[in-house]
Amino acid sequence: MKWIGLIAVVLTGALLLSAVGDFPDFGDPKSPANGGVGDFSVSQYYITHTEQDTKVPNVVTAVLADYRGYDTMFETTVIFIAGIGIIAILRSHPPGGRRGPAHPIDATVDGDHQRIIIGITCRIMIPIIQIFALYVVAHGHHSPGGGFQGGVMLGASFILIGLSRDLQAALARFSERRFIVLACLGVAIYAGFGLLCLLLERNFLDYGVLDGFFHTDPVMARSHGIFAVEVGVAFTVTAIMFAIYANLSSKGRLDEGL
């Protein structure tokens, strides 16, 4: 198995770096991305016609979701397979299928000030935090925000429950199960509205096809595609934040965590 990993990582490693020499060198204004052929300037393109093209102000969400929509979806797949394989290694079950007994809550005066203090600040503060995330990504086509940063919020919510209060109190919230089903959603979600453009003979990623599917114009079918695919990533990002907290604070058991 350790030649087989070893070549593997080789013809990788050859893979890549046969493209290097495709690379513009460091600094040379007269590559795409600064000045390009001419008049051409991928950056200048950008920043002057991306609400043009896609009704979309914040320049970085339409550069991300679908400027360079594929680089997007991979980056998503990657938190996708990087949460799974946490699981995959870490997850175990107990013998009988029965989890240790938990340690009992203090409830004597000397961890009164815990129970109370903590819970209850952030019985407050994780609504806030829920619904703050939710309008990160429902506005990270105006605002800095999307899908990444609203799934980071989302996923840090349920482990403030976890720390706040045991493991168990935020499974009941946000089990295993759920939490694996939404991480396969989101990547779905995006992979799918790509196919789906497939099917209505356009590219991959090519929201402006989707007009009649969103019942608006081309343009603004990019702009709501655009959001769409946000939303997987925020399931994605979400599920698979809480997971990897929730295995490696209990060790793969999921039962009393940190």
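Numbering follows the first chain given and starts at 1. Everything numeric in this text was worked out from a predicted model, so none of it was measured. Just so we're on the same page, rigid core means the largest C-alpha set that superposes within 1.5 Å between forms. Compared with the form predicted together with its partner chain:
- In the core-superposed comparison between these two forms, the C-alpha atom of Y70 has shifted by less than 2 angstroms.
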The other form holds:
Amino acid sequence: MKWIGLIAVVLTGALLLSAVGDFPDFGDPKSPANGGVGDFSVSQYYITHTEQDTKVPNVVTAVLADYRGYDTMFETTVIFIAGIGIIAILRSHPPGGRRGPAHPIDATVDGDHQRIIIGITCRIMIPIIQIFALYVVAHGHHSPGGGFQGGVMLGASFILIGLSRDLQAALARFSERRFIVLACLGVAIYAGFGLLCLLLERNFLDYGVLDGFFHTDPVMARSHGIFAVEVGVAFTVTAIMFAIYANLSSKGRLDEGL
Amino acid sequence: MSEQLPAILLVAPLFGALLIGVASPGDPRRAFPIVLLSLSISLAATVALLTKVVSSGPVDYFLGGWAEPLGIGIQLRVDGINALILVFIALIGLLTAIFSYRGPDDGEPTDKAPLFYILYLLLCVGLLGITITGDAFNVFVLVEIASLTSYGLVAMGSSPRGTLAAFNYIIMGTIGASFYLLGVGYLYMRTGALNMAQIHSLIALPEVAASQTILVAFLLILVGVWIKMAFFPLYGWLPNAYTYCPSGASGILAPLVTKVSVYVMIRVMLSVFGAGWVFQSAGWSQTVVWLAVIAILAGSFIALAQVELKKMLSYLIVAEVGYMVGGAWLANHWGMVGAIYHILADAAMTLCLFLAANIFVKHAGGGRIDRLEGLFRRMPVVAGAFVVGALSMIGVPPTGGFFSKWYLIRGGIEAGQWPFVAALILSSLVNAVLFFRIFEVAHFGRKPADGHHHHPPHADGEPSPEQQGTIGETTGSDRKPRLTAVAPLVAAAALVLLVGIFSGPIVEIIRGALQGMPHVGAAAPLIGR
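Rather than the form predicted on its own that you just supplied, could I have the structure of the form predicted together with its partner chain?
Below: every chain and molecule of the assembly, starting with the one above.
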């Protein structure tokens, strides 16, 4: 069996390498991906038109959330499915109901010191992490960032509560019901803004038509639309990050965690 | 509103899934109507879209309104081929959803039912999205959705074998999707485009067509979709995944997931690389048809060796995938028409057989074929539907299976691919043996003097491993199958017959779509006339 695997790997590697001689030079501005084939290039279009089409300075954000926003909506759905799938497989309700922590709190002097140091550090860090995460979500228009990155940081801040104290402390702030609803809400915000455009008799995700909704001109409405869907992405990613941690760390019982 | 149909048919099940998550985690009663409503909207939209495509040609839809210049946004494109498949996906999704209904007296834990339905609806979104899109990268995104939901659905069965099967499925499915993605990456490297029509027009340029990168991209995509469709010998993940998953899930996974992958292969061949490029050298076509012959024979003969009903049907899917790949690679008109028509016919008959098998397994106490004794008399309606599906698998007129074999054999004869023709006929014979064996056991029971069978494999009171493998079904129940299980099955059997009876109009739609393909020059024999 290992030999078959080895042969498959060698063959695939040879296949991949066989085309290397035909690749465009690294960083070549005239390569097909950068300059297109023939007289039209998608990349050139994005670079030259993003500003006038969407008023978004960050071309990557415009491609991600507007030109190819449909892909990103489904990428958000992929994250949603990952979380829901893990809950669907792992989640179990133990017959005995919720038990107290199996490891009693370490009340010795050493244990207490560690708990205090970690607890205070995290208590200081978590709000800073969360504010930075919100900044990353909001600033995706201008700098690297956006809903996925900001959402991961927000989710991590809740995981940090679970790690520094226990899962119950984190669940008290972000209960199971809440993270499932928030995950759905995130995708619903994204798809909902798309649907709003459809109800205003334009194509799905055509944010330009939302100018009345945002009280601005059609081009700026695209920029606002991108921000709105980024917020949706951040909701889903935050909720799913924590949902996956909570279910994996407690084997789906959501009781005491690590 | 009619120009918004392509979006509506995707958005309805997506919002249905989200609504279940918000409204009713923990209350399966509220989830079920949402599932039915959203899939009904989707079905209505696909039917409206089909009539529109038939009356006025292919429909293009540009998401976000980014139509000009072509390729900056994402394009959905519906022609006759995928319009038909969309209708089948929505219809099969709806029928299996009704089938999966669990009443209050079923006595099964239902607290995970809402999560099941969320994954189920999103699987429908994924399959519809793969089929409707006109963007090579977007196919990958929706393949991810369809795959992740499938893994979740397979693993949700309470059998430990199902969990292991889901794990194998994840590994193989991820490898397949990665191959596809690598292929799209190589394509982008050489063409700088992701829109299918745009890539197609660039590959028509001689310097691009001759490029080694394009060739490697094609091989990577081909291997990727072959893994996804369980083309022999890349089928290892399929039989256990389809045998041990929850019955509601097998009703949608078995008919649709492999078939949609076959569609992706055909779409990539026709609309991305173009038939002229794909069939430029006859050697390729010859090689793939031989692989298909091996797939058909291997799938049929392994099926013959199975003792479990659902596993036998799973191996038949492997053989049927061989039909479609072989037909598509015959490189002529009737082969391609037969392959596309067989996607529909096979989806209908696989649905019919799997729904019936799920009822049999539930009421026979285990999935072994020799335990089906006397079931035909106890459940005449279910038995009738099963016979219709089986006759279609064998290829008896007027079922859909007969007409797809007819077109495939016609294509095989015109192409001079006699081994393929022989494999099709041999596989029909094997199917006849397989199903008449089941008819015999289920209708007449075992002969008491039969030396091979006169001791039951497991003494009563001691559950067989197969029985344990199918927990999640209440085993050995003597109750009649409920109406919500029988009605979709009867509809599926009717669908098998309708696909056959209306094979003329369906084939005309497929031929019209093939003739409407752009850049037909080098591929005239494929397009017909």
